[in-house]
Amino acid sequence: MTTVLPVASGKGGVGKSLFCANLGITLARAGKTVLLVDLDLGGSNLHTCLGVAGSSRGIGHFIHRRVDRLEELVVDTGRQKLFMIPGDSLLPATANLPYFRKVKLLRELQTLVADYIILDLGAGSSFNTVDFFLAAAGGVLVCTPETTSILNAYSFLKSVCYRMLYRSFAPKSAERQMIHDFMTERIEGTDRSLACLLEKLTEGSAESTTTASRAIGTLIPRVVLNMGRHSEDITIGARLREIARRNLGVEVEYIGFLPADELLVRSVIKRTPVVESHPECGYANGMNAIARTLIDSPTSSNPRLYEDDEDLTRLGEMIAE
């Protein structure tokens, strides 16, 4: 079974592409066939993180109809079981993806064959990025243990929730208009939450409420805290869970804590992923733990819900070991 794994971030500079590159290598070393797809439209650099030479063809060739199938763009990374589809920021207007081409791209992704298809998405909450994130239930959100990063991650999750709800109803429907109106109003700092919207949808019909609840129930955001300095950083990560639970009614699962390491900076300069150059370092050990979690916990079923922060506590214990 193929697992599509979108990887996003609420802001740039949190190490998302480095995370994708090192995770791809780690999963491939675990015996999984992995395809990395650079969907950071207009700002692709995944090939640099992998130390792979730039390709003359990339995702822009599919967007601009220079190739018919995504599989025509697959290149070998020189590593066993690890392949990639490069990005393409050289062709003009690649970042401005037309809606129908986006739909075609999403359908093509479903035809690719691999154990894991990792989508390295652009930073931020554009509709393109959010729709790519919604290509699978168990997307990964990379953030750093900083207030600005946590707030941007929350903003991204809010956009994902509303976009999912909006796309769950037919165009020009009363439900879509209701969702649109609710989206334009602030909920932070008020007693309003996504649950209020679900209650409001009840005024239309019970079926509308069921559709909306089912849509939100399929969302299984997995969070990785990157560039951590000490165990206290996980308490900052807990803030994202708190505001997502209170305002959106969404539970997030923390699947990894990756320490800040000067080796990562050097790995970019040397174009050699750190899990290969320093397989015993803390970052590599954290990546191994994340890969094991992903392999052992597929997202085909409903997520496990936590009554407290026991998964954050587990991460803290791993750091202390």
Ligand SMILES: Nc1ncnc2c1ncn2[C@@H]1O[C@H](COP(=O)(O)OP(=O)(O)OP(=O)(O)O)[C@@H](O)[C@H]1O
Second form
Amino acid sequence: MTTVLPVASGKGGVGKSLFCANLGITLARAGKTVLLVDLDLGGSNLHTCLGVAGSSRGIGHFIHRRVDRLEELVVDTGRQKLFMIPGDSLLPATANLPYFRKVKLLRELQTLVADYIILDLGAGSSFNTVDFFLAAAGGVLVCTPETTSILNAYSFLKSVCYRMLYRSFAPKSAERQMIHDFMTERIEGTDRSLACLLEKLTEGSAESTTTASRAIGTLIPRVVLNMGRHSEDITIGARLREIARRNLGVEVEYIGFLPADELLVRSVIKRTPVVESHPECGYANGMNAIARTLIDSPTSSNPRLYEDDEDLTRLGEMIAE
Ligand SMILES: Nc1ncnc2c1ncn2[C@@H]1O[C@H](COP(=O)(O)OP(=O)(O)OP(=O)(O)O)[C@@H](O)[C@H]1O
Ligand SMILES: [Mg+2]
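Having displayed the form predicted alone, please output the structure of the form predicted together with this ligand.
Below is the whole assembly, all chains and molecules, this chain first.
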């Protein structure tokens, strides 16, 4: 079975690309075949994080129909079981792709043979990023343990939920218009939750609203706290859980804590992934734990409710050790 793992963040520069590269290497070392895909359209740098030379061909060639099959764009990373599809700096940044093009891309991706297909996404809540994040129920959200980063992560999740809701209604339907209006009003300062919108939509079409809210219920974003410094950082993570649960009805799962590590910063300059140059460092240890969690709990399993913050407590204990 192929697991698609989109990796996003509300805020830029929180460590997504380094996370993808080092996770890919760690999973490949654990015997999994991994394909890394640079989907940060217009801002690609995944190849640099892997220490692989830039390529003149990349995902843009598929998007702009210069190649028919994604397979043609897969490059070797010089490591066993680890492959990548580079981004494409030669082609101009691709602002909102037409929806059908994204669907075609995702369908094509799923025909490629790999245990894990990791998607390095651009930061923020553009339609491209949100739609790619929705390629799987258990996408990874990277954030740093700071209030702004947590609030940005929450905003991103909110966009994901609204997008899912929007997509579940027919184009030009009254419901889509209602969702659009609701979001615009919110921007103007009202503070109503998703539950309120769902209630409003139910008046129109109870059936599709039920389908949509069920779909939102299947989302279990997996959060990684990166650049952590203290075990108290965990309490910041608990805030994201609380607001996502209260306002969106979404459960988040914490799958890892990666310490701020000077060795990682140096590895960027040396263009050698830190899990290879320093396999015993704090960041590499955190990455091993994340890879283990991903291998042991595939996203197809039923969502778990962490009423007692057990996952966060476990991370806290790991840091204290
Ligand atoms: N755990 C960490 N410890 C120390 N520094 C880190 C850590 N993770 C990331 N960084 C720093 O953050 C910088 C940005 O990382 P990266 O390029 O992976 O972020 P990104 O989220 O992909 O950015 P963008 O949103 O621009 O795509 C790195 O160059 C590195 O210096
Ligand atoms: Mg990046």
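Quick caveat: nothing in here was measured; it's all calculated off a predicted structure. What we label the rigid core is the largest C-alpha set whose atoms superpose within 1.5 Å from one form to the other. Positions refer to the first chain, counted from 1.
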{"query": "C-alpha of residue 174 off by 2 Å or more between these two forms on rigid core", "finding": "yes"}
{"query": "Threshold 2 Å Cα movement between these two forms at residue 198, rigid core reference", "finding": "yes"}
